[in-house]
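Take a look at this single chain in structure tokens; it is the form predicted alone.
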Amino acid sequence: MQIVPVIMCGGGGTRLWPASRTSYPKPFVPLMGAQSTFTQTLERVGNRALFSAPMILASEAHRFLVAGACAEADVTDARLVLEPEARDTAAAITAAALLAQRQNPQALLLVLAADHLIRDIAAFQQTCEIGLKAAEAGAIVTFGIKPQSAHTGYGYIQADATLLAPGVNRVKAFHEKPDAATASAHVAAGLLWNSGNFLMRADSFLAEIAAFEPELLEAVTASVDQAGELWGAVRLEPDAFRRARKVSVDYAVLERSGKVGVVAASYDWSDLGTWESIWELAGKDEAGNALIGEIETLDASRNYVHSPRLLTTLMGVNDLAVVVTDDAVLISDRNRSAEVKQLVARLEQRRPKIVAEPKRGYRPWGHYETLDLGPRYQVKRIVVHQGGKLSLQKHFHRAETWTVVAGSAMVEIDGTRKLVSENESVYLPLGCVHRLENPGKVPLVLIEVQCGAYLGEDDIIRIEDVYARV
């Protein structure tokens, strides 16, 4: 029987600000190499002899990031399930189990976080196969990681000597994230890090949810029963889903169930939770610096510098995390990078937009970024994917001029369509009904100049949209 991978894309990754934002979160950001961890997760479960098509749980706001990443990885059979509101992992996994069970009453689920790094795919698959027999027999099999240090940022799993199947021990207890002394004691006692990934039968999990969280199960079942479809995805019914208790699967089931086993995973693993953890895994120069982008250093050591688009220089400093994006810079003691989450909480009160959105705005048709902004004008660079189509829209407060830099654009203005080629421009007067699409075989790149009394993104009246946005 094939295993159904359930990929959870709910993490916000606020400790990795400013690279990770609410609208473009950690799973989709290339942090280790050119690929995002979400794309790497798709590749990890690409063996169709062992794994079926993946089920992906994500928020409605991120559905086009998921679709774009699936297209990039050439995954055409994924089943996308949209959560109308974040209710933590218990509700999300319950929805996945219900949907999988309705397709196959004996469905096996492999629950995976989309933002973890695992580089040894063969060892990962071998670990799944070790846990398979116990999961088929009804156990919930967690994947424990042999500790590389007395880490205080992870929970720990304590196993006993009872075997549920060869290589799978019964879990005696779960332990919360410890202080340094307790972490050292856990490692000395042979406890494992809790990776948060696990393998189970859908019906076994639902039986435990029914026992421990019956009201949550009732709410999620009602949401699944009334689910609709949005742009090819399953959209859980919002009102019922919001009734589900907001609780993690660890508290709801794993720490209360007597059916939980653990495999000591043989693969490398990191949750990439902080800039410090990324520095630990990254390649380094002779001074211990991990440098991503065009970086120059002088008398600097053990620093992590992430600046993919801007020349960044360091002199006479050690043990820093420096992260540079187009609109923000983070400079932190590298060893305190776990505290970035507290900094972001302050920013959310004072400058919420800088937490929510990167300078490059991602849309289902492509992306845009502001090049210049002043009184009554704004200049943007817009990239439209092959086949991408903006909404049919109008503005009340601005006129626009589009100049095509690369590719070709099909422009509609008040019902008249016109093909605009490279080095050509078109003017969109205030109030006109217009649309832009890319009919070509290469990305369309254009420069947009806006002029008007108000230039906010909310001055868009959508008349028709192929992506079902409002």
Given for the second form:
There are 2 protein chains.
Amino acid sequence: MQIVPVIMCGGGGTRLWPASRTSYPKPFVPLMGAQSTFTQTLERVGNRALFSAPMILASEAHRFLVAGACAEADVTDARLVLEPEARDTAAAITAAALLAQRQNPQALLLVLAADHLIRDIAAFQQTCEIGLKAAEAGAIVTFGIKPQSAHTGYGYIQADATLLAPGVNRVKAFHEKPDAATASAHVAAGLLWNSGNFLMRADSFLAEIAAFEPELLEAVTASVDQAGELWGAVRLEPDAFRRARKVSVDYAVLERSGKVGVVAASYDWSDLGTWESIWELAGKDEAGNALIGEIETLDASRNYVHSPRLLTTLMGVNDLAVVVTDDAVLISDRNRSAEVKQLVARLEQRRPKIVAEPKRGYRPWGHYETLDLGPRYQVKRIVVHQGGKLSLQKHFHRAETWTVVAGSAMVEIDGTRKLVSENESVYLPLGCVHRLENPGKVPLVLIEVQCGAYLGEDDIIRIEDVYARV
Amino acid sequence: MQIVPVIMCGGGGTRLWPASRTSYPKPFVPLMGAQSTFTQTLERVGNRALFSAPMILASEAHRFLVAGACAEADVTDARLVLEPEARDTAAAITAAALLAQRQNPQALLLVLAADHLIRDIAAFQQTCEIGLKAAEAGAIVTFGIKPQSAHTGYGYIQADATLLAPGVNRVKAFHEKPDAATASAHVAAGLLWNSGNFLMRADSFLAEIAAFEPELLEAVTASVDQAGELWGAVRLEPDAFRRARKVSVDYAVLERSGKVGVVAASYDWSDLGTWESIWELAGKDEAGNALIGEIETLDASRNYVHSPRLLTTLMGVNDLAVVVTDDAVLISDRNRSAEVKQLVARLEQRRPKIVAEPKRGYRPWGHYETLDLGPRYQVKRIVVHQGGKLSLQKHFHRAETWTVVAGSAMVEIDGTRKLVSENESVYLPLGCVHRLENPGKVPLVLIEVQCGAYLGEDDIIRIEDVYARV
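Complement to the form predicted alone: the form predicted together with a further copy of the same chain:
Below: every chain and molecule of the assembly, starting with the one above.
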């Protein structure tokens, strides 16, 4: 029997700011290597002999990010479930369990966070296989990680000697994030890190939810019953979903249920919660610096630098976390990188946009970036995926000149269609009804020069849109 | 009698990298406030009752920077003297003295570095007036600064009790940059910082040069005799100039002459030699941070941050110098910022372009900046001053689309001239002979989209150029 991976894309964009933003959260940022952890998670459950098509739970606001990442990873069978608002993990997993059960009453679910790092796919699969028997027998099998250190940022799992199945011990207790002394005691006592991943039958999970959170189950069931469809995804009905109690699956089920087991996983795992934790996992030079991008150091040690675009130089500095993006720079004591949250809270007051959005804007048809912004003009690079199609639209305050620099564009202006190819331009007078489309086999790249007195993103009247944004 | 200010624009771009570059050196960078020190120096000698039109000595490579800065400061009477190569200060000042003397045999020269900070113009003028009498009587009057600290980065001047004129003591000795203990002793003994500025008659300086450096004088005289003209500037003849010994005016004259006096100046002065010295002079917040740009700090103190474009955040860090430009970032222990030189020496090997050039390229007609660079395209913002005129040119490997976003452009393509105004575009096919000109009264801003297989700056055939670059 195949396992249904349930990939949870919750989690904000604050702890790894400025690389992550609320509209471009951690799972989608390439933090370790070229791939995002979301893409790595898809790959981890890519073996279709063991895993079925994944179910992906994400915020409605992130649906284009998810779809884009699935397309890039060539995952065409994923089932996307959109949460109209974040109601924490108990509600989300209950929705996933209900949807999976309707397809297959015996469905087995593997709940996975999209923003964790697990590099050893074989060891991960093996752990799933070890947990399978107990899960089939009705247990909720959590994945416990043998601690690498007395980490104070993770919860701990205490097993007892009872075996639910070979390799799966019954859980005696869950422990919250400890202080340093308690963490050391936990490690000495053989407790495991709670990785937040677990394996179970949908029906046995739902039975626990029915017992412990009947009102939550009722609300989520109603939301699933009345779910709509949005751009090929399941859209949970918002009013019912909002009635579900906001509670984590740990509080709602795992810490209260008698059916919880743990399998001790042997792979490296991290929740990549802070720049500090990313430095720990990254490859380092002889001086202990982890350097991502073009970096030059002079007498600098134990620093983390993430600067994919700008040449960054360090001189006589130690133990810093440095993150340089196209629009913001963070320079932090590496050991205090968990405090980024406070910094972001402050920025949210003064510079909300820099917390919310990356410089590159992601859209269902591709992405765009402002290259230059003057008092009465703006220049953008627009990239449209193969087959991508912008909405039919018009502007009241700006004219645009498009120059295609790669690929081909089908441009519609006031009802007339025209193919524009590399090294050709087209002018869009103020007020014209226009649409841009990539009919080709390679990405379309064009440079848009806007002229006008008002250049905000909100000067756009959408007349028709294939992505249901009208 | 008026004083001829001789503004020396030597000095490289290494100590304040990445804000300065070899092709965009320190005098032209706005380091303290909105103005560059070059512009501030022009302003300091702007009182035409006391000072005549300035003579500006600069490298040939920097002539457009000088001209642009003079135009911006509305200084139309400056006389620009171009050094075909850097031969240190003795040769440069000798050339200035010869040129000044030919215009006025009694000329008084005030030699000033273009990259120093003196904020109190009134006190500066007063010091010049105090020195005037002694200079007229034949002395070389140096400006000594009352030390603010036992600085080890400056040379010191020791005066004796003999007065050459009221307020001007005879110099007993010059002392090189001292170690910390010697510096303290110097300060205790009442020595003055050597600010490198001095006032003298051209003929009395030349008499000393004739006595101490006759070969240098011969070489520079020949170079001045055969000087040419380049774009309105005096261009010293290169072969003769190259024969001049490379020696500072300090070694060649000041330390050997018996005619040297010193006036104790009461104004604040700095050579802005390191980011540390700039931090010392800058305004600071309560925690001792000097923050230029949009900066957010959380528990950070005594830092210097210069980041005019990117939002920069500091968290739990102290005593750093942070400089963020459009293409490079420096993060240094503030107390070690003098070591930037070593860092730059290393970068010169690996990334010569980032040491040589700023992201914005300065040209006689204005400036340009690359906004985007792809495999077969490039986007630039081109700004042409009023009256600016690019060369008549063609390219073998690229076509260009120009969209005017501010001002008006006169565009010539294969002999046909056309006025292109805001929100209009023009296409320049590969191989066409073209020219761009700003005939208007406001700066012209245009966006250039280049398409082609090779996009290097060297694919340009100049057919005609008003700035003599053909």
